[in-house]
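A single chain comes next, written as structure tokens; it is the form predicted alone.
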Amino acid sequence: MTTHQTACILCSRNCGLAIEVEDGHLRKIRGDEAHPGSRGYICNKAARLDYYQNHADRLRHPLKRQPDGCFVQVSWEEALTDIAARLLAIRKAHGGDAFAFVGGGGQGNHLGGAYSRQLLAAMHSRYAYNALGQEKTGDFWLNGRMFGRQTCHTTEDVEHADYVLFIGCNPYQSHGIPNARDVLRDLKNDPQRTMVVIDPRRSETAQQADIHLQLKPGTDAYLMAALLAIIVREGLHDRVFLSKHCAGFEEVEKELLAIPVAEYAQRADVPLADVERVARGFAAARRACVRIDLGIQHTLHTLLNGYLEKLLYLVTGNFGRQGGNNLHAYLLPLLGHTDERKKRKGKALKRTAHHGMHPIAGIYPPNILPDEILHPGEDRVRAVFVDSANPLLTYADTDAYERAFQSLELLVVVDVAMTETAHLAHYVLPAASQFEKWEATGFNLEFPTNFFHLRHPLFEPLGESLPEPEIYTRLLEKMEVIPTRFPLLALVAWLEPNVSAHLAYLGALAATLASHKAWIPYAASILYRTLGRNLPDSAAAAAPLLPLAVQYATQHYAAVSRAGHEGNRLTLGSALFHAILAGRSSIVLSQHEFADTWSLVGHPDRRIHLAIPEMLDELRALPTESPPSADYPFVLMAGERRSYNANQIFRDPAWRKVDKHGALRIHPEDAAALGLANGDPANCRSARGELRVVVEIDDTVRRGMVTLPHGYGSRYQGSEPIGPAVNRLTSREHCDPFSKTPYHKYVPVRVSRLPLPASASA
């Protein structure tokens, strides 16, 4: 047995893990102390990740469907040759915008990304689809505004906070922080710091807070809205921040100082003294931010919310220091700009052909996918590939996503495992799994101190399965987009890897890119085939890291030479890229000052533009309204975090020690006038579509409300769908007029009482 250091895989946060090694399997779990983000940090998931690496879905080998469904396995050679062919007649016969790519660098898997987007840039598309344009874009979107690019990403300082606020968020579970139930448990333990916690739900968070608003769902936008009221009017705002670091205060002003703080505080039904103490003990805090998440992003007023929440922390002057919210540098580029007021090279944004909606951050959202693939024109998607994602149960609209699908052309997924999407596809391909390639994550979103972690594989691939570097590569050359050789990289890349070297081979591949300019987007390959093959212990997917790290030195010099790295303005690059290579664990890229923060504001200005001509036209029409139709008296919050739920990797329901049915929470007083009793079967329906639930009566929703929890609803082994497959209740259409992200937490539907079996009546 062997001991290894890795990381998880399962949230944002990816803690270091130190793992005992045995005969293919992860025998001993436990926290890596030599972490210099996580220190030893570990949760209950985490401990479980051997269902991840060993379970009976596990693709070995390529496989093709036949007319009547099944598959047979192929050979690399026969399915990418095919497939490279067809691919290109349809982009010959109907353009780039026939072709759309769904996922790719799923949760931890991140270098995979790097290469997978080359295929857009080989079928002439800018059609990428992902999870991030199903939860974040809104966000990203209001990035853009106030800070100037839609790669200005806040994070929050919870550790070092006198006063926190929790919006939607259940960090106890969903982590989401630094170590995030042993913060947690420093913040209520002293007396000194205040914990509030804003939810529908009593959640695991909540049960800790020095204050808990359970509002009602939905009303997030006037209790925020309530809040900077208060704050405004009883003039706790930071005049001498506003004024040195922010532009537009004076019209959010006149707009906050309109707001009817009371009717907001009874809509949101929390009482009018708990609203203005919270406005008051915020705004008077030494140190405070503000640590959301999807609870507030998946439900009314996505955008709305998300501007509140940022205003919060803004006009108390909570930003740019200790124990607040920033902005972060990054190594990987997760994210772009794309502006839709703007044009890019003299052309409009690229929008879809049925909805006619544009890219936030480079993405789009997958609400909309299947009507672009559905759009009668001529100018639909008809063929589409998926990388590590399960769109059928991860999308909202289970039931549009299988038609859309059904009716492909082509359809390729790329995955560990035999997922409900990959049964659709006319080609699956085996991709080795997280700990069987090297990987990295790019949620390095830290600041000041930011960490990087390139993880070492820690298995041989699966049967015939490939990492994605290798199933990209090879399905370029078959389109014949790059070559199979790049003699005069090649022989630069087999001098002896050191500084000197490393800027050689820098020279030549800009050499060469400015000679071959079609092959610039295809960089990664061409360093995976090239410089990867000198690499260390075959991490040839790292390649791409060298030019990154450069990238990264040259912009952060001062940072990274204050986290240790040592050389000049010309050679600090290469060896932040070696420490990258040489680490088992993680490493500190950087270290910043907070006053670097205002250097990583995008506008000219290097001020924050808190006036957004859309958002106030939106906070000014908040009491116009309705409320939500009669006929669906409950609100479901749809993926509720719970112990024994992840992300979609998770497929062998075996991990799970309680709550295997993924039980619909439901009220004792609703349970009770339902004639619901724990245990017992229901109808859970919406206007979308229903699912038989298991219920369990909790204190800890709100009268009204229901939950489910997202990562159910597999079919293991082709069994059927084990626990609720939540997106059966969501609709596409359900969801922010702007950025399409889904209602989630907001999802109307009525609860009824099934039979009860025979032998249980018994």
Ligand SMILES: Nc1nc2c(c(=O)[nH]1)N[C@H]1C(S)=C(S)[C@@H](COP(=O)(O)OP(=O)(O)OC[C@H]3O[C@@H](n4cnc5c(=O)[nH]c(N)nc54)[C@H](O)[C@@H]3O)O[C@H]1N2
Given for the second form:
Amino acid sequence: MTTHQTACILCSRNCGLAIEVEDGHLRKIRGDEAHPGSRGYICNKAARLDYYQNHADRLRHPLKRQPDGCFVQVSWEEALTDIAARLLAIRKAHGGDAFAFVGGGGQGNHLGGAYSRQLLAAMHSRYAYNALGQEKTGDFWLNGRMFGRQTCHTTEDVEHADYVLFIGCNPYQSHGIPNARDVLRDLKNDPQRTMVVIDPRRSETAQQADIHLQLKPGTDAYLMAALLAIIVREGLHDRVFLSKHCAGFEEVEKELLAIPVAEYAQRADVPLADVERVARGFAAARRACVRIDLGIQHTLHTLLNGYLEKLLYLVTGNFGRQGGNNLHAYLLPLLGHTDERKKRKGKALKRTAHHGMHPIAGIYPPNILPDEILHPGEDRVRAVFVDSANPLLTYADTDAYERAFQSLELLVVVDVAMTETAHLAHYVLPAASQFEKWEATGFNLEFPTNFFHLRHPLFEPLGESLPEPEIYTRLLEKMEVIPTRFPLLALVAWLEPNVSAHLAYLGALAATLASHKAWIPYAASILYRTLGRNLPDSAAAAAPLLPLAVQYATQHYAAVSRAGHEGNRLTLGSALFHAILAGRSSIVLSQHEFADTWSLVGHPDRRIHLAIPEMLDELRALPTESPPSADYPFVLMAGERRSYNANQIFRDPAWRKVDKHGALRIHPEDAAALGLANGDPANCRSARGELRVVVEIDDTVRRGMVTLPHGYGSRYQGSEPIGPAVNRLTSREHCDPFSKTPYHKYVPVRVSRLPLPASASA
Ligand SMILES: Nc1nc2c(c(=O)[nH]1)N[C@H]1C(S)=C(S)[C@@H](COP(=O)(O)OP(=O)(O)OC[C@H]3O[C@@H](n4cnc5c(=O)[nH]c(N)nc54)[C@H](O)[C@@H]3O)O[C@H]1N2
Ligand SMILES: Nc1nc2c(c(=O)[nH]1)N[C@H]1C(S)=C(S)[C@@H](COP(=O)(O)OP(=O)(O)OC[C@H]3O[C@@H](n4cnc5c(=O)[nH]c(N)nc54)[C@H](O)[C@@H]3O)O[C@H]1N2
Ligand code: SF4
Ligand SMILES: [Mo]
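Moving on from the form predicted alone, please list the structure of the form predicted in complex with the ligand.
Below, the chain from earlier opens the complete complex, with every other chain and molecule after it.
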């Protein structure tokens, strides 16, 4: 057995792992003590990773669907030649609007995204859809307005805070903060520190809290507005911070002073005294921060929720300091900046044909894609590539996705497994797993210390599967958007891999691209084919990290130097690239100082702009909220994080130790009223669809609320769906009108008894 350092790929934390490997299996999985971020921490899910690496749905060969729906094995040559020809024909006949790219990276694999996104350029399309467009783009839009760029992204220093507000997140199960369970335990055990959870469910996190505000689902905007109103009324805001670092506070203050605090507390169904206690405690704390997630994003008022959440830490001055919220740097450019009000290079942003939707941070929202494909216009989407995503299970409105994907002229799926989406594809292309190739994630969203982990392969690719860099580079070559050889660059790349050779290579690359401007969008594949071939340990896929490391070191010179990397302004980036390549565990990229937050603000005045007219309008319009209907009396949380779900990354149901059915959680009194007992089958119906579910009586949910997990419903080895395919219940139209973020946490449903199966009643 050999021990390897790698990382977990199941959530955005990507904890470092030390894994013993034998016969193609991940045998013993421990936390990697040498990982500077996770320092040995892991949760229960990581131990099950062999179920990702080895299972019966793994793809081994390229597959082509036949007219009768069966798949036959084809060669890479045949598949890529035909796909390239069909893509070019569609581009020629209908232009770039006919193509959309979906996905491009999951929880652990973003290196491939540098390569796959090149296909958009080759197709002259801007339509990039991915999961961030159904959860976080509202947040990115707000960041654009408040901090100046949609790439300005905040993080929270829970570890050092004296007072933490967890709003609509459950880090005990879903993580999202470093070493969540340890950090929560420390918070709980320290009498000097306060932990508040705002959640309609007494979640595993809420169970550890000092104060739990168990509000009604969907009412966070009222509650947060009331918290803010109390703070400004009582003069608890940080006037010095606001006048030094922010603009527009007076306008915001005027609106907040008009909030009817007692009425809003009542709407949220939280005792006023508790709201006052939290407002005062949070404002008085020496160091406080706010951590939020889907509980306020996948629900009513998603944008306003994000705005108010940011105001909470800003009006109290908990920004740009230890224990507060901060901006951070990142190495991989995960997000773009696409302000819908501004023109880019004289051109307005590309809006979609049917919904007229603009991108946010460069991303289009999955909720609109079925309509963009199904609408009858000449300008509809006709060809789709799906990579590292399983929209048939994970995007809202499964029925609409099924119809849309079945109507495509070309659907190609790149995945490690035969997924529900792959079953509808014309071609299925097998990717090497994340333990069979060089990989990395762009979730390096930390401040002041930021990390990066380039992971090396532990196994050979299964069957004929290939890493994404090879798949997309071959496809671009077939499409003839890049040549197969770059003699000059290849020659320079063969120099000894040291600092001066890197500089010579980058100079040659710049000269090549300057004389062939059409190749600029394909720099990743060009680096891969040239510099990549000369990197040690066959790490070709990592080649695009050289220019990124140089850019990072230039932008954050002092912080990268502080992290221990050595070099002058010319050579530091190359040193950083060397460190990334040589490290087997994660490395420290940069060590910032808290004051650096201000250099990351995107507005030229380096201030945070607080008065966002659209948000102040929505805040004023809040009183016109309508209650749930009598036909659908329950609010379903359609997609809960539990101990045994991890998006759709696992397919083999054997990975789960508990909760095999992905049960519907319901309050005991609601269950009694419906005549339901633990383990009973029940029907859960929304306006969009229905599911047969198994009941679990659970007094942690509020009355009137039911929950189903996400991450279930796969048809492993062609079986019936295992557990709830929750997006049969969600509609593409049930979403925020501006960002199109689905209201997954607020799906009105009816729950009813089903007859027990004959065997059970017998
Ligand atoms: N175990 C596990 N962990 C995961 C994942 C996974 O699949 N499984 N997925 C990862 C991904 S992609 C993401 S985006 C994150 C998401 O992580 P989270 O957002 O933390 O997880 P959720 O369970 O979806 O929702 C969080 C909380 O929101 C609460 N909630 C529901 N409705 C409301 C409401 O109206 N108001 C408030 N305030 N709260 C509400 C729920 O009760 C729940 O406790 O998790 C990541 N981590
Ligand atoms: N109703 C409802 N729907 C939801 C949610 C919810 O709470 N409720 N949560 C939403 C959220 S927050 C998210 S982030 C999305 C996640 O949904 P998706 O973006 O679809 O991502 P995953 O479920 O992680 O699917 C990952 C796919 O990548 C494949 N894969 C794994 N490794 C590799 C690799 O190395 N290469 C390639 N090419 N493929 C690989 C896996 O086999 C799997 O098919 O789901 C969303 N859907
Ligand atoms: S916290 Fe996330 S990355 Fe860490 S071990 Fe658990 S699932 Fe894996
Ligand atoms: Mo997510």
